[in-house]
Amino acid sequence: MNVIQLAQMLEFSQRGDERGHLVIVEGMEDIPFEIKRIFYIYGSDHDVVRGQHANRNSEFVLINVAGTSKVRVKDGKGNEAIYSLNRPHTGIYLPRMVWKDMYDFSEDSVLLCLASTHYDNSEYIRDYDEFVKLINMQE
């Protein structure tokens, strides 16, 4: 199975009544890793592209808790998939060594990011050509 097939949409349990809704996301239960870091992206214009990197060690789950955005995932071998994040009870699981671009943010977008590792700048691959070379060396 290639890395594009490992990236997948997740749906989280939600509870609600006349008071509103509650969405539950638990590490090692609803997502396939223990959550070590949480951050969120907001205030990005419609034409801004975020991400533009791959990670050697980190896995992510991205959830648009407000508004909408899209995520383009590339495997470095010419395959790509685009996911729309448009419901606050769904997210996308992104495994290690997948290129990710987040874009097409709505004005009210708040993109929540759950990560399997603490931040380590050295594990980020920020040059797509370098990413492709690393992928091809793994074969």
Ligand code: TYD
The other form holds:
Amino acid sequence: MNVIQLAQMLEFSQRGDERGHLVIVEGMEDIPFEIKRIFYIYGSDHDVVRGQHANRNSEFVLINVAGTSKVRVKDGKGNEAIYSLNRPHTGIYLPRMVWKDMYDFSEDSVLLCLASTHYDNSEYIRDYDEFVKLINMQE
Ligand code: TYD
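Having seen the form predicted alone, could you now give me the structure of the form predicted together with the named molecule?
Every component of the complex follows; first up is the chain already shown.
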């Protein structure tokens, strides 16, 4: 399976009315996991690259609730895909064991990240060569 099949853009329910927009994201309803953690990234300069890691156990959904950014996803087997996050009612689902870079942040970017796990530094793989090695060991 390549990365293009692995990462998936999601479109969320919108319940806006004349009072404004409302977007709903429920664990196990709108995304394929229960949400254990949220964090958000803002104030990153345009030339900053964040992420640069893979996770052994965590699944994520990333949503630019304001502004825009891009996510590059690699499967460690030579496949990569780039996704633009540019609408508050769309997100990207990232499964376990994919390499991700977040970059090209607009000045007003607020990137909301929903995670399936509590934070555990030991499940982060921050060395790309190690990631590739682990992927190839899975074969
Ligand atoms: P890091 O994973 O490098 O951020 P990003 O992937 O967005 O570039 O995290 C930066 C620091 O914050 C690092 O010291 C770990 C810490 N951190 C937590 O303590 N809990 C969390 O949930 C996250 C995402 C990071």
